[in-house]
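The data below hold one chain only, encoded as structure tokens and taken in the form predicted on its own.
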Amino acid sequence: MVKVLAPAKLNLGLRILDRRPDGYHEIETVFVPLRLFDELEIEASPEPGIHLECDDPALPLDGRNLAVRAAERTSAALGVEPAWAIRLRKRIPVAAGLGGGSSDAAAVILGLEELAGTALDSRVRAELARGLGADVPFFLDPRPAVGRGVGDRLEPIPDVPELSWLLVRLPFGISTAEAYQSASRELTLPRRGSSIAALLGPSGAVGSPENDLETFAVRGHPEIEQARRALLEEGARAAGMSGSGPTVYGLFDDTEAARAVAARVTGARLPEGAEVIVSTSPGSGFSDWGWGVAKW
């Protein structure tokens, strides 16, 4: 059996650059991994097939779950019959723009490689991840990076320090497809790339990165702007909506400052039902990823 920690991520800014013939969009974003994890235990099963257990009863346990599809496709790539038991403990909020499902899929890929005692060719692994979802390749080696293409072309950002975050998980969902469609209709495409990578460096974030999807999301859910303003007024160095939302992040000098702000805004300045999470992100030099026996 292997135990794998699957980290969450933030998208700091997101710019839509063009529409693609396949219906997706060319984007530019910054990915940052978080020390906020789903926990997976994977072992061989005496029965054929993929047997998923999850402590969140709202999640499907069949092929609609990305972890199951990852197990099926990884088994095929490894040339082994799929006979696996997977226990998933959800700690990353679902449908929050934090990448929990994509991270679970990457954890399954790497966990099955370890169980099978066979490492896939890096190009095969990357293609397998890309076929499961645009965010999955990032989680194969999660560290601060610029994401281009559909988010799957990754360029690591050097010299990013460890950072402290306050996350506000808002109590509603946003359709990613609708967000992209609405935002792209209102933009003049194609657009040139930006210097979004320069927003993250040795001192952390410089200003609040632009998110083309946030304008669309705020129209239907002004609570997003309410949460963002609350964090900025409480001293956040940067704040915005992560990816397609609805989670709002604020960057603070340290975890103590983030916790103090969390105590002040919870139940007072945030929308009713909002969940507050304090977390940190490892810097560019972090190397002890420890997949299989995860050590974060």
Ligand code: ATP
Given for the second form:
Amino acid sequence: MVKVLAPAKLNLGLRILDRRPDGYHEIETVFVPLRLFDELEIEASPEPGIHLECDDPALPLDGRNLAVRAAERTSAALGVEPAWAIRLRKRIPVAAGLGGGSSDAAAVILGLEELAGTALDSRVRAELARGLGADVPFFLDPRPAVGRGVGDRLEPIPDVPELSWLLVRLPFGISTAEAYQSASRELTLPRRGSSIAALLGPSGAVGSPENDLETFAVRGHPEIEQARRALLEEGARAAGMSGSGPTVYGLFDDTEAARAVAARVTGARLPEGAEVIVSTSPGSGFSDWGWGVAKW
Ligand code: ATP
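Alt. form predicted in complex with the named molecule, vs. the form predicted on its own above:
Full complex below, order starting with the chain above.
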């Protein structure tokens, strides 16, 4: 059996640069992984097929679940019969812009390689991940990185320190596809890349992360701006919506500061029903930060 910890991610800033014929968009974004994990246990099953158990009853257990789809495609790539039992404990809020489904998919790829005792060629692994979703390649080796292309061309950012975050999960969903469509309808594309790569450095995040999707999401959901403003007024060094939202992040000096703000703003300055999570992201130099595959 293998146990895999599948981390969440934040997108700090997201610029849409162009629209592609396949419906995806060329973007530029900064990814950071978080110490907030889904937990997967995977083992060989005597019954053929992919048998998923999940503690979140709202999630599908068939091929609509990215963990199942990843297991089917990884088995094919490894040349083994798909016969696996997967137990998935969801800890990452679903449809929050925190990448939970994509991370689960990457965890299954890595877990099945370990169980099968075969490493896929790195190009084949990257292609498999990309076919499962634009964010999946990031989770094969999660570290602070600039994402270009559809988010799959990754360039690690050196010298980023460990950072402390307060996440505000707002109580509504935003469809990633619709968010991109409405933003790209109004933007004049193509645009040139920005200096988003300079957002993170040895001193942590600086400047104001621009998120094209936030600009449009705020129109339908003023709570996003309300949460962002509350975090900035409470001393966040940077704040914004992560990716396609609706999670809003604030960067604080340390986890104590983030916890103190969480206690102050919950139920007072945040929209009703908002859930707060304090988490940290590992710096560029961390190779062993809690994420990964363990064989049992
Ligand atoms: P991203 O930031 O990559 O756009 P997200 O964090 O906003 O993703 P997810 O939590 O990955 O969103 O889920 C989005 C949708 O995918 C959900 O509506 C859910 O039904 C579906 N889904 C499929 N498999 C999973 C999974 N293993 N975990 C969570 N959601 C899943």
